[in-house]
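The form predicted on its own is given below as one chain in structure tokens.
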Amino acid sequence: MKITLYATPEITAKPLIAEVILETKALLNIDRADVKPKGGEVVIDVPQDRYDEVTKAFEKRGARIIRLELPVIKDDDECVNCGACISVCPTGVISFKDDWSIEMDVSKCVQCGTCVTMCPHGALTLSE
């Protein structure tokens, strides 16, 4: 399960992570980071039976945490299926069926948007 972590200004410079480890012994894997002194937010993979304990933990030290159930959005009426997406994916998410069709596991993303700027037809949003 992918959760987003919203850190701010007050907490950038804070350990968090390690913290959140240490209390937890989750294993957490960070999918993808962009964190500067202003904020910043971090994707992170955490160990379903451990959702709620490790988002307490995130939370109760001033990070806001959204669960990352849809991280991309496919329009069906947009899309066209030309696969633009799927060479740009580093992570493997989008893949063509049997039929040509495209298909996601959005349990890979990283929301890293890329697939996003690369449709020719706009029909990729990622969610928040």
The other form holds:
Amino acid sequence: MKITLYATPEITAKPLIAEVILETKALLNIDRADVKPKGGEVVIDVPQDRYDEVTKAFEKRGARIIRLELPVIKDDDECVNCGACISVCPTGVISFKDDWSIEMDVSKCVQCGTCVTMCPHGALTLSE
Amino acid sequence: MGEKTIQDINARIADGSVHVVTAEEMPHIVAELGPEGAAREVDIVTTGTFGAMCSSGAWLNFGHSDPPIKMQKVWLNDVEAYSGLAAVDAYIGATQMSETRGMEYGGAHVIEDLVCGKSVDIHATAHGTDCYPRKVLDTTVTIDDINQAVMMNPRNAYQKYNVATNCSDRTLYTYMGTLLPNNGNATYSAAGVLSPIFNDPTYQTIGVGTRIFLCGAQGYITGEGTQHDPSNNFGTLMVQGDLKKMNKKYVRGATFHKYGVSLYVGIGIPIPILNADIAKATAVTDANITTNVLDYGVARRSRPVLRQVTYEELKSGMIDINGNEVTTSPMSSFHEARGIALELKESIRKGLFYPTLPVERLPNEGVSKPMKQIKEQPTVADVMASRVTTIKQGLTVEDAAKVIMEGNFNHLPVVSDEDKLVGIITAWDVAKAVAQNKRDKLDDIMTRTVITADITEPIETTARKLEQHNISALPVINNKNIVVGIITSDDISKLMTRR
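Right, and the form predicted together with the partner chain of this protein, after the form predicted on its own?
In what comes next, the whole complex appears, and the chain from above leads the way.
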């Protein structure tokens, strides 16, 4: 499962992720990381059974954690099933079903947002 | 066998015995029964396509105001429409952008809003005459309030289209969608097996007056589309239909990120199977249709062709480009195209749609000409300075400083022993290096990824590169990567003022 970690500028300089990995020994995989003037935002893939433990370890160090339940949302009224989004997705979230309609495996989404701008019909949005 | 007539087929529609299949079903039937047998068995093959068709728009007649106005300029929801004709007619073009919202909303969205029954704000201006005294008009209408609303599209239903990919190292934003750098993806138009013209490539039944499915309404082909290019399998159609009868599902405004507005249009064309030849043509499959993969990284009329592919390969989701596996995306919807072919099939079976034969054939030979340009665009070769000083790679920062001082310029290309371009140094780089006490090797401070100009490229392309990368000069190279000149933003400014 994926989480988004938000870190304020005061703690972005600390090796937060390394500390949490050492403490929990969970195999964390960083899908995407942005450092902005207002702090850092990192999408991390966490093994399902270690979710609680990892979240607590991050929160103890002052980071805010949000679970990415539905990272990208498709508006079925706007989507025309063209598939423009498929080739720009870096993690293979989107594919065609046998009937050429669009299918999404949101568990792979890292919220890069490329599909959102690619969609000619404004059918895709990232959730907060 | 004897040929069927359109009257025979329409009689079967009337008595409910007509046999209609889609262009996806037909190849199997022809494979099984042969063209003769298939022509006996099948009366009509339906096709479909649903994609971005930029050359679209609608004629609107608003009725006369009181006091009357002869609209000289008119805007619908802040999108300008063309009104350079009699008083209250206007043509809203699909790709025109909103003057307040930019490319997020355009003519295509106005057309979609009209079809959806939404209100549209009209603003018009005029100079005022004795017969049309009014100078400004503001009102709000829906499609029911206006007299005629006729979709009239000069170029739709492309027989096929090129596949777009991007060999350059930056992301491109095009009418084929976002093209990721270094062949990161490839995009194409998807109809393939369902493409109307590919199912009648000699235009035996597709012609002027052919009744078609146009966005859910019954429309007509009014002629060859603009840029009709049948000899290269790039035929196009000009079509017309009543916007008031259209289904919003098939009229969809679209925005291509950082490119602009377009309209997704749904078209279905029935092919009456009058004889074995027509039956044979409708047996076309994705494997029989080839198209070219073009490099959109080259912003010229003739883009380099990287390879040919079939629609079967494109639809597999992956194609090989220069040894790399590249993911493909359709920009048009095969799912909706299939839905249109099925909907048309159902309408015919229910006796709601009767196909026609053309009253005039369309040209099945001929090509689309490029533009005649009487004022040739200057190229880099016309503007660049061909006396360019370069420096060899092995030398020092101090050497570079001397060369720059003596030459009184800012940009110094660095070349290998074979004179090939390997980097660039600016006066600023040298000053910075000296300040940091790095006086040794040029290699340590030069920029290795050099943006260059090709000696043959138009000056517009060079100006765009300078602007995009926020730099002021480009080394000019020939096809062997040897520096043959340098072009600066000053050179281009001087050219502009001379004009």
